[in-house]
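Here we start with a single chain on its own, the form predicted on its own, put down as structure tokens.
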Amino acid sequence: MKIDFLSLIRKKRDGEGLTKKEIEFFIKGLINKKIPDYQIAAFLMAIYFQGLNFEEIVNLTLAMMKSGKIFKFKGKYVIDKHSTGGVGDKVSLILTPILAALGFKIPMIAGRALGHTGGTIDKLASIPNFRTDLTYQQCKEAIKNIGFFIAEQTEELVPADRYLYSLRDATSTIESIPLIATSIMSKKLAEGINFLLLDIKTGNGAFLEKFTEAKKFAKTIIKIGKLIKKKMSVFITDMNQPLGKAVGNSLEVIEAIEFLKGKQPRDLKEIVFTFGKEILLRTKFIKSKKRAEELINKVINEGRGLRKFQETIRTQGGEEAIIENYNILPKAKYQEYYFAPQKGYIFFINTKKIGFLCNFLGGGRTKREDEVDYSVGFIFIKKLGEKVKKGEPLLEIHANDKVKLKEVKEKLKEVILIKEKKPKLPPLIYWYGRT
């Protein structure tokens, strides 16, 4: 019996569950450019409401992952490190270089923002140059020559995600756990990797706000990974605030050299350091958390980890230059302070506010097609449960748009809280679990 696609939106829209040919014929749809985006959007909206069973959502990261090409490589230490998304979430950035200098071969393939978060690859775009739209042949010499690269789907790679990815920005269609589920998933698989770290968000700036929400994707992840028999560590962390200092690309980017020279914020650091040291015990790399954490901490000092980072923007055509001289990234034409209204605490940060006033400011997208301004965003001064004074610097607000950044100082007033009284801080770990 021939399938139509205009049969499978009904079946989804109706709750009934998809085989695993209607799948596949879905997916070489959309690749052959077969199927109308506005029947796309409808199937994506099908599956938002409806959801899909565990037996679809696996059907469908198969049928994505074998869109394009998959990686082999040989070695116990092949990894990867994946965020559900976040707002200020440079950790990729960060966590990469160290693990490359080690001797670790990340094969990362990565997103641009989704609706109000950053994205690795729009932060890394922000440096002149810059390729993330490697052909499968550059990303295997990258493993070869400096032990990683970081780039984006492709028609090569993994290009049903690519544009599944995008249409999800433009549909409203990004909370889907299964969509979620099945375009990590389905990246990840590509790689060819044997070890994957998994760091799911939750809280008011994370698609998982509920952390009911994210523990319900948590185990499914988890369920995929035991099912394809691959080793993984999934952690839940907070994402009531931005991580770290910086929201914005090139801001992030240069919070991430600075990280890499030893200025490290409480918070990130922390981040970084349970990841980076997860993953030398998951491997085997090392036995103890001691060990590693003096291991990835050697690295930082020599500035290895550093250097591993310049090697990947000379592989990726970057300005390696920035490294010490931050002025060749775009930088806005405005840098003001947003100073406290009153004095006591930050009791209250709306963090996805904060990632959607980054967007009014030109630092995500609207629409697809939509061009990024990668010099705006915020730098937090005072993070939850500091005392501030009346006057005092909040943030810096790095903006282009002189009417928008007088009505993003305005916005500002709903979206940071302060109190007299202080805050209970949540944790920056809630969950662990693993395969």
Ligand code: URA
Second form
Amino acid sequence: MKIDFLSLIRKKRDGEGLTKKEIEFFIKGLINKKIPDYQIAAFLMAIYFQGLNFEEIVNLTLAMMKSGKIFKFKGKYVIDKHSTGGVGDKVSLILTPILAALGFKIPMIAGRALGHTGGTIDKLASIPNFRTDLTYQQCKEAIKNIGFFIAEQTEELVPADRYLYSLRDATSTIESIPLIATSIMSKKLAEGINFLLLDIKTGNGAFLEKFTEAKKFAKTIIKIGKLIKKKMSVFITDMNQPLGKAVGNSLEVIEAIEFLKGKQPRDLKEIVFTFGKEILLRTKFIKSKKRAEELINKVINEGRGLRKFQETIRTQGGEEAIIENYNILPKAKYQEYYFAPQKGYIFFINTKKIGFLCNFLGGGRTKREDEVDYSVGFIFIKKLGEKVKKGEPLLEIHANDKVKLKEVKEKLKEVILIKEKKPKLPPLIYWYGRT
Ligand code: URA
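In place of the form predicted on its own, the structure of the form predicted together with the ligand is requested.
Once more the chain from above appears, this time first in line as the rest of the complex follows.
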């Protein structure tokens, strides 16, 4: 029987399951531009409310993966790391050059910003001339020549995710376990990797705010990994405050470079080293945790991680001098402090609102076509649990618009709460699982 897309929207709206054929029909129609955006948007909203069963998730993942070209690389150490999305999460920019410097092949297909969260691709796009829309051939050459690339979804690379990703962003259908799972896994399977580390963020700045949701997501991902026999490590980590100090595209690139030069905020360091050690151990690159830590430190201290990052910038056409000269990066006109309105302890940070405030300054999109201002954002000076005096600077705001800057200062009063009582700090890592 002939399938028509309207009946699929209706089926999903009413909570019925879709067959493999129907899911493949959807992806084919999407790629061939046979289905209008308004119907895809309605379908996404139906999935958002009704969910997908495990079989549908697997079928959609595979159909999305097959929507473009699929990489095949030789060798044991072809890996990747991916995060479900957070605020100030620049771990990929730091960890992947370190691992590539050790000889790992990392074919990273990443995304732009989604909702209030930042995206690796937008961060890199803040580097003048840096190309993220690599062709399949250019990706293969980068792996051959320097072992590493970071590219966005294109018409050749997981085009189904490219399309759905931006539509989800514009239709408020991001926070859905099946849609996040299929988006991530389709990209990662197309990379032809043999090991994946997945960082699932939870907390007030994550898509999966509640731990129970994050755990459900982790179980789904592990079940997919087991089914397709993909070696994976899965972490659930904290997103109740930005990771590190910087939030905003070029500011995060600077923080990543500084990290590779040895300036390492505690929380960011713990995540980078935990993930790095896990990858070195699980791929059997090294046998002991202690040796793994020494090796990561050695790569950083010898400047090899930094040089690999520089090599990637050069390979992808970017201005490599940014490594030494941050003035080449987009820089905001105004840099002003937000001061503590009272004394006490930083008790609560509404991390999602921090992300949205960065977008409000121009650092993100509300429509697919929006231009991003790469220079804006925040540098946190104080983080959760730290003691502050009245009038002490809590963060630095980078803005290009005086009126918006003033508005942000006003809004921050409700976003960062200071109390007399010291808060109980959340753990950085909540849960770990593997296939
Ligand atoms: N990262 C992705 O690649 N996709 C999502 O949906 C969320 C985070």
